[in-house]
Each structure stands twice: as C-alpha cells, then as structure tokens.
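Presented below, as structure tokens, is a lone chain in the form predicted alone.
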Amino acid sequence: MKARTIMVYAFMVLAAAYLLAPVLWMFVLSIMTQSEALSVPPHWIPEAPTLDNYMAFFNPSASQATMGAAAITAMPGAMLNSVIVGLSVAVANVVFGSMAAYSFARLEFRGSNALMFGYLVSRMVPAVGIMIPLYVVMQNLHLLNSLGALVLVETAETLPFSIWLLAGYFRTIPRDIEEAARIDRCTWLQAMIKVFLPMATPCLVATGVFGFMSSWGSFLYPLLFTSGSGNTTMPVIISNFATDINADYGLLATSGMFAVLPPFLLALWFQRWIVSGFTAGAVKG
C-alpha cells in the first residue's frame, strides 16, 4: 500500500509539473529582457529580472517597445472587451441554459431526447466549418464589426452544454420540494425562482464559469467578426506582438500572463461550487 501511495503521489508531482511548467516558463520570461529571452541555451533563472514588460502596460508612452507599441496601446481596451463579453456569455448561458434545461428535467414532451442529442452533436461541428455561413448571417444582421456578433456566437456555442449539464443537475434535485412550493400557493415559476433555482447554485456557478472562459479564450471569432482595435478582444491583440519577422517574446508573455490570470483567480474563488455542479451534472446526465 506504501508503494502504491508513493507511486500516486508521484504521478500528481509530474502531471502538476507538466501543466504549470508552460505557465512557470511565461512568467519567467515576461521578466526578462529581449536579448536574455533570446541567449542559447535557455535557462530558467533570470540574470537580470525586470519589470520592464509590466510596467509598458500600465505606461505606454514611457514604454520603449516599438514593435509592439500599437498593441499595448490597445490592451486595455480589449481586456475590457473581453470582460463584457465574457459576462454576457455567461449571464445568457445561465438564464437560456437554465429555462432550457428545466424543460428537459421536468416537462415530458415528444422528442426531448432527440432534442438533447441534437444539441450534444452541435457541439461536435468544428468552428472552421460554420465560419462562412456565420460571417454571412453577422453581415445580414449588421453586426459585423460589433461586441453583439461575438456574444451571439460565443453563446450559441456554449449553450448546448450548458443545456446538456443543467439539465443533469436538475434531475438530482427532488420533485418534491417543488410540489411543497406550490402547495404553500406558489407558482411553478416562484417555486423555480425561489426554491428550485437556489439549490442548483453550484451548477449555475459552474455554468456561468464556462461560459466565461471559453469566450475569454476565444481567438478564432474575435478575429474573423471584429477589425481594429476599438472592438476586438485580448487574444487578437496578444497576436500582435509576433509577426512573420520577429516577435517580442517579453512582450508576448507579459501579455499572456494578464490573460491567464482572471480566468485562474475565477477558477480559484469558485472552486468548490463548480466541482460540485460539474460532477453532480455529469454523472446524473
């Protein structure tokens, strides 16, 4: 059994090495100058730290990037987009997701299974293949161009599993709890407001965070819906700091490390309630 301890415990050092050790090598570099970045061989020590990259940030006109100036000029902005896109998506995953999936858990009606499964395999359809006809459907609606386009999209992409993962969790939940609701004269959409939807907390947090940050790491629709930097969001920005000829690789990670941090912070605060609805919801689904 000791062995067999060691050997878990072993397994966990290496898998968490293996998946921070990206993460710990961005960070050393944002600290580094251009030419430490580019010296042969790597090393994972810095012989000169600085805050150089950081600093650029928060006071572009003192920064001395040229490559990469327009780009820093435009992240706060698209860190703002980003926000607002990524807590719309969230917002509508949680209150489309949730009505759709109580219908699911609690109505029977002809072809709800079907129905399920059709969502289930909307997923599956890879984003290069829609680009064309979305593109279309964004230009009829003028939205080109326009936060709207990537929180329609954004959201039609994550809603079927959202959909999928609610509608498990809400099966866990006893029908008679809502039945004692509306024996005390509530209505069925009181008892879902007031009694129904407070015990699915976990899985609406869980939810809500998922919609967040695939939107927040989304490149593709960003890039393809939106032109310039006044609408655009982080992860386009980011790409401008590597070109076909060079790339500033401090710039690069500083900038990379501002994009993993929010998503990390949210992950961490809610920990516990989006394991909880993750696993309740996929087990029961």
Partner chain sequence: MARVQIQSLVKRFGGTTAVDGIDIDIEDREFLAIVGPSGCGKSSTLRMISGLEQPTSGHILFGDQDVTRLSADQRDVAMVFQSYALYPHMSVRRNIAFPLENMKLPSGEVAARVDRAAEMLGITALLDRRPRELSGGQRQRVALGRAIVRDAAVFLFDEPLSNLDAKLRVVMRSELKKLHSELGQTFVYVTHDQAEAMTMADRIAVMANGQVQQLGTPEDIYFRPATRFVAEFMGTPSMNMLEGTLLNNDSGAQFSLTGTVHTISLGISLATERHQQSATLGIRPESIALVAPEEGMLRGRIDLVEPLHPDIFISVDIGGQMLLVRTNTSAKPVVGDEVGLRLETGSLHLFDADGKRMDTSTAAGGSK
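In this text, the rigid core denotes the largest set of C-alpha atoms whose superposition between the two forms falls within 1.5 Å. Positions refer to the first chain, counted from 1. This one's a predicted model, so the numbers in the text were calculated from it and none came from an experiment. What changes on going to the form predicted in complex with the partner chain:
- If you fit the rigid core between the two forms, you'll see the Cα of Thr187 move by 2 angstroms or more.
- Relative to the superposed core, Ala48 undergoes a Cα shift of 2 Å or more between the two forms.
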Contents of the next structure:
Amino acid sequence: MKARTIMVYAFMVLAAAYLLAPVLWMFVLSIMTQSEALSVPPHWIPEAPTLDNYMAFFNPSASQATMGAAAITAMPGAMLNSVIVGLSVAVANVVFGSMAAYSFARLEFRGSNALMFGYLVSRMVPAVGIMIPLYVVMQNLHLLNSLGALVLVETAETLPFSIWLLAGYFRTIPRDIEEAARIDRCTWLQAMIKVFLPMATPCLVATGVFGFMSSWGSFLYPLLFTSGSGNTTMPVIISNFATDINADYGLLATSGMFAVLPPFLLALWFQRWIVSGFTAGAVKG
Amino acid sequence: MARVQIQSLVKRFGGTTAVDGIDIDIEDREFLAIVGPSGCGKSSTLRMISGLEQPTSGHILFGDQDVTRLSADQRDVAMVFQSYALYPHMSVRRNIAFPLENMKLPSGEVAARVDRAAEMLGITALLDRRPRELSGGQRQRVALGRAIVRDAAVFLFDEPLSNLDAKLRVVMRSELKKLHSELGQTFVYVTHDQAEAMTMADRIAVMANGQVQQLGTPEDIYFRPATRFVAEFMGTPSMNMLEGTLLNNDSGAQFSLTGTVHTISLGISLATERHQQSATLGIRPESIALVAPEEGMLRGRIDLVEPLHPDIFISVDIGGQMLLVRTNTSAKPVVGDEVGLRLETGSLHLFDADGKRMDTSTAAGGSK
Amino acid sequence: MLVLLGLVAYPVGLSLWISLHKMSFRKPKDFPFVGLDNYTTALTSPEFASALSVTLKFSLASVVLIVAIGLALALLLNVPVRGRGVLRALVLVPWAIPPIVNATLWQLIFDSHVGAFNGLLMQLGLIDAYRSWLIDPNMALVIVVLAHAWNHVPLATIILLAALQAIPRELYEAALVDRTSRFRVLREITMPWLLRPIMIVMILQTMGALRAFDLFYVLTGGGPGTSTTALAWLTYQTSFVYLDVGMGSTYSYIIMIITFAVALFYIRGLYKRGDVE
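Condition change, the form predicted alone to the form predicted in complex with the partner chain:
Let us now look at the entire complex, which starts with that chain.
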C-alpha cells in the first residue's frame, strides 16, 4: 500500500512537470534580459531576473525599442480589443446560450441528440472552410475591421457547445424547484432570476469562461477580418511577433505571458465551478 | 376561507387522458385526500388545482372566483412537494420567507411569521442552515414551513411523506392532522398510501383511470365501497373477492360460489330483475370467523397460517378460490385442516360484472 | 439564433457555390463556372494527396495521444491521495493557454539557437550540437502533434475525470466484495463506463485536430517543404496567399466532407451502443 502511494505521488510529480514545464520556461524567459535568454546552454534559473520586458510594453521607448517595436506599441490596444471581444462573447454565450438551453432542457423534443448533432455539424465546418465566404459577407456588411464582426463570428462558433453544456446542466435542476417558486408567488421571470439561474451559476460561469477563452485565443478570424494594428486582437500581434525572425525572445515570452494571464486567472479562480459545470454536461451528454 | 370546486375537469397529454372528467366539491376547511394507484390522475388533478398545469377542459373555482386560467403565482395556493423542492442556495430562513418576500410583505411581518411557523414545526434551531445540511425529516418540516407561513386559500400536498421512513411517516401523519385543525384551512392531500388518507382526511376521493371512483368519508369508503376497485384498494390486507353467480328468485338473493357447491343466502333484495348473473362477493378478512367444518356457511382447507400477533392471518382454499381470514383465536390452526367459515352477513359487498356495487341495504354506513 | 444560424449556413452554401467556380481575389470580376473541375484538380494533385496524408497523420496521432494522456491523468487524479487538488488545478493550465501562445511556447522550446529542448538534450549529453528541430521534416510534424496534444489534454482530462467520479460507488464496493483484482476492476467496470465519455472526447478532439491551424501558422508555416502542410493550411495558403479562392473553397469543402464522414462514423458508434438518450 505504501509503495503504491509513493508511486502515485511519483506519477503526480511527473504529470505536474508535463503540465507546467512549458509555461514555466516561457515565464523564465520573460524575466531574463535578451543576452541571458540567448545564452548557451540555457540558464534554467535566471541570474539577474528583471521586469524590464514587462515594463517595455507600457513604456516602449525605454529600452529595447528596436526589436519588435511595432508589436510592442500595438500590444496594449490589442489586449484591450481582445478583452472587449472576449467579454462580449462571454456575455452573449451566457445570455443566448441559457435561453436556448432552457428550451432544450425543458421541452423534451429529443433535444439531447439534436443538440449534440447540431454541435457536431457546426464544429464540423472548419474555420478555414468558411473563412472565404465569411470574409465576403463581412465585407458586404461593412463589418471588416470592426470588433463587432469578431464578436458575431466567435459567438456563432462557441454557442453550440455552450448550449450543449448548459442544457446538460439544466436537466439536472429539478422541475419541482421552479414550480415551487411559481407556487411561492413568483412570476415565470422571477422564478428564473431568483431560483433557477442562481442554481445554475456554476455552469453559467463555466460557459462564460469558455466563451471568453475561446474568443481570447481565436486567431484565424481576427487575422482575416482585421488589418492594421489598431483593430486587431492580441493573438494576431503575437503571431506577427512570433513569426518575426528578429524578435527578442524575452519580449516574445513576455507577450505570451500577457496573453496567458487573463484566461489563466479565470481558470484558477473558477476552477471548482468549471469542473462541476462540465461534469453534468459531459457525463450526461 | 375557500371552498374549492372542480367541475368536469379533463386533462390530456398527447393521446393519453390523465384526468377524464372529474367533479369534486371541496368544502372550506375540509381535509380532502385524493388516493389511488400511480398513474390514476391524482397528481395531475392536484397540479391543475395549483395552476402548474392547465386543464384541457373544465373549471376550477376558489370560493366564487374562477381560477381556471390563472397561473400558479396568481392563485393563492401553498404546496408541499414530494421532493420538498427546497431552494438549495438559500438558508432555511430564506426558504420559508421566500413566498412572503414575493408577496411584498413588510420585513418585520415576514420575520415574525417565519419565527412563528418555525416554532410550530420545531425547526427554530435550523433556520440558518442550508437545505443540504438537513435530514430528510427536517427538510420535510422546512417544506411544510414554507407552506404554512402563507395564509393561502388552499394547501396542497403532493405525496409529502413518501420519502420518509416508516416511523417518521406515522409521526408526521398525526402532526399534519393537528396542523390542519390549528390552521383551519382547506387541505388537498394526494397520496398512494390509503392508510394516510384514512387516518387524516375528512373525506377521501378514490381515483382510478382518471376518474373518481368514490368520494366520501373514510367510513363510507371502507364500509360501503362503491366499486370493486375501491373495495380492493382501501384497507390492508385487502378485501377478499369471491367469484360466483348471483341467483335471484322469490326466496331472495343467493350467491353460488364458483368451483364449489356452496350457496350463500344474502338476505337482501336487489334492484335487478335478472334471475341469474355472474358477480363478485367481497368480504373483509376481519368479517370472517373460523368455525367447525359442519357449522360454517363455507367449507375449506387451511392453506397457509401467518401469525402476525395479536392477529393471525389464515388463508383458506375454498374450491380453488383463496380466502384470507383475520382472527385472534387462541386455537392453533394447522395447515391442511378442514375448517368452516362464517361470514358476517352485514359486511358482505356484492359487485356486478362491471365492478359496480349492487346495493345491499344491510350494509353499514347509512345511505347516501 | 437565426442570425447565428445564418452566419454558419449561408457561408457553407456560398462556399459550395464558389468551389464550383474559378475565382481569384486578383480578378474579382472574373467568375466562370467550372463545375467539378476544381474537385478533379484537387483530388489528382500531389499537393492535395500530401496534405491529406499530413492531416490524417496529424489527427490520428493527436487523438490517440490526447486520449491516452487524458485518460492516464484522469485515472491518476481519481486516486484519493492528499494533494491531488493541486494537480487538478494544474491540469487547467494548458487549457488556459490560447493556441497561438501555445505555438509560441513550443517555438521557444524547440528553437534552433536557444531552445530549451536543445539545451536539455545537450546537458544530458544526448546531442553534441544544437539542432533545428523544426526544419527536420521528420521531426516537425511530431513536434506539432506534441504541442497540439499538450494544449488539448486538459479538456479530455476534465471530461473523463467527471465521468470517473460519476461511477456509482456501489459498483466498486460490489467488486470489492467479490474480491475482484484491481486490474479487473479497471477493465470490467471502469473502462466500460468510460467508453461513452471517451467517445465524446474522441469526437471533440478529432474535430479539433481537423481544424487546427494556428500551430501550423506559427510553428512551421507548413514546412519544411510540405511536410507539415495540412489541409487547413493548404486551404489558407491557396486562398489568401495565392488568392485562388475557387480552389481554396474546394479544399475547404473537402475538409468539411472528411469531417462529416468521421463524425458520422463516431455517431454511428455512439448509437450502436444503444445508450444514447
């Protein structure tokens, strides 16, 4: 028994290393100076940790203005754009997703299968597959270079999964409780707001986080629909940065850290809810 | 405060008819139990009274007001669910206060009422807990509290005791009855447990196949079942049913038991003109006495003896039909013995081939 | 909802329409109908054949790897020992990383000049000089698969862990009473129970792998040569670099058809088990 526990812990350490090491390396790079980042063999632990790379994004003129200067200046604006798109998509997912999921969960017209199927179909359409016509559509709607286009497209792409997730969770909430609320003198809307939605909080949060993360990480759509540094989102800037052979490794790593931080904090913060939110949807499916 | 009238109520779900035209007139302050096997339409009826379900046709009146088209929140009803349906994200206090808050009562009044209800139910100590921290019995009390805190016109109960263990169920039975007399409100109580209906209700509606088989006091139901279904459903152990032929001639009605030579004189006059028809004779196990073989009206062989002291249940085989006898004799009946049976003629129930009671004037319970 | 549906349905139709034409962003006015010509061209061209094989290799390897690691992690996290909560939180780390950053991350690791992988191998004495891993045609695809899998393992783990925790305790207790060996418990109880969730994970991951694009964009750009030119990348390149939109749409339609076929295959599998609600 003892040996088994030790083995379990050994595996857990291994797993933790697998999960963490890549990000840690990026973090380490981000707090190194350019010269240390270039050292061979690499310094696993920085000798002179510095926040210069981070400062550079707020005060571009300060130090390494030459390397990837365009990316640096564009970053704050792009981050803001990403946040705006991410939050909008999250809200849209929660609002429209829960409305649709509620009807699927409560009106029993073979919802589960149809929903799963709808999800598959919409996921089946690869972004690359519809990017051309979408581009034409957005051009005609004069939505190119606008954040609205991104919100619309990202919402369309994430919504089926959200609905599927929410409907699974909603089904675990007994109908009795809603009815009790009606008996207790709530209108339908009040019953939703005071009783149903609070009970669904974990899944609503999971859905919102999922929507935010998906659009936060989305790359192809902003790459296509936006041009110029003012309108685009963070992933595009990072990719410009990453594909630039002159890029400063420390700065590149730092920009990565910036991009990782918000979803990372969200995931940690809402860890419990995300897992329990996924549980109902995924298991019952 | 509210008389509840149910008029030709019908509920269909797709192709199936759950409630098939029922009429019940519930008096103010009455405790009415609706009892029946699962799927008989009792829950649908309750849900239509509550407003959670809309009837396909028919009317429901509270007092003089037609509430048929009002939704649950517009009617003044309180309800206790089988699953209790407590709000998991609220404390017990807020659970109980919730309906009052929705009615926009002043907070002082809300607090006072919650305290009073909690005290009545003995759950004052639990007020700050969450539902998940409570036992089944405690949850049940909270659900009751959430109902009685209201001054509702009608109180509805949907099998509220079926999730409790047997002992607690008996305790709650008497508490509910006490609660009814303290509150002085109209109670409608749905259950599949005929014992609950018998012990608590002023009147009982027995339902089967979406129809009311009989509506009456517990005594009516027990001693004068209107149909064979009611007779068999109410009472444990259930009533014996003997198949046979009813002979009606000048000397009076006689019942000839299938598979035997026995004929029982019923000593009653029947409304029917027919001389001969197949029928069922019902008799409760406690209305049969064990006698010497030659003294009985029927003769049979003991098939099984179950001592459930102080009573003993004895199954007697009479020409292939089984008859259960409940007795507290001190004599030890032995399996295989030949015995005679004496039936109390005043406690015989005769049902025609359709299961309808054939009026026997000698039965107890008076006329109605 | 209708707007959103339209946003998916309309482009799908338009895409089909375009794929039957010769169209280029260079000559937007020129739009001749060519019927299935684009499709015959595609299906016979060596680029397509190579891209298809890259895509299939990538998807197969990714899905297998993700399910294997995800399952291992889920089983590990289901062992009741102290401190597993920490690891459960850590599982979410790769999940929180946007694909584009994921690409950057692995680029930094496999970099030919300063990469951590080079450094590590060197210090362990396995290589004597830094190598350009991403320029090695054999290695590039492997690296893309590893990077993709790392990013997508968490979702698989979460779903499988959730399913594991939903296994009724009585099943295990019954097994314990019956003196079943640990291995048999895994094979006879745990795995059958997990079959359905694993199927769901496989569906999600196959879809995800077939549409993967970001990694190719940053990590390899389809290279070296065409060794990592997957269908998604070929489509992008054809449409937006060579501006041959008609051909691009054809490719994208082929991706859709493949995806659809794979999905049908899985769904049939799910239905055949007869336990779909």
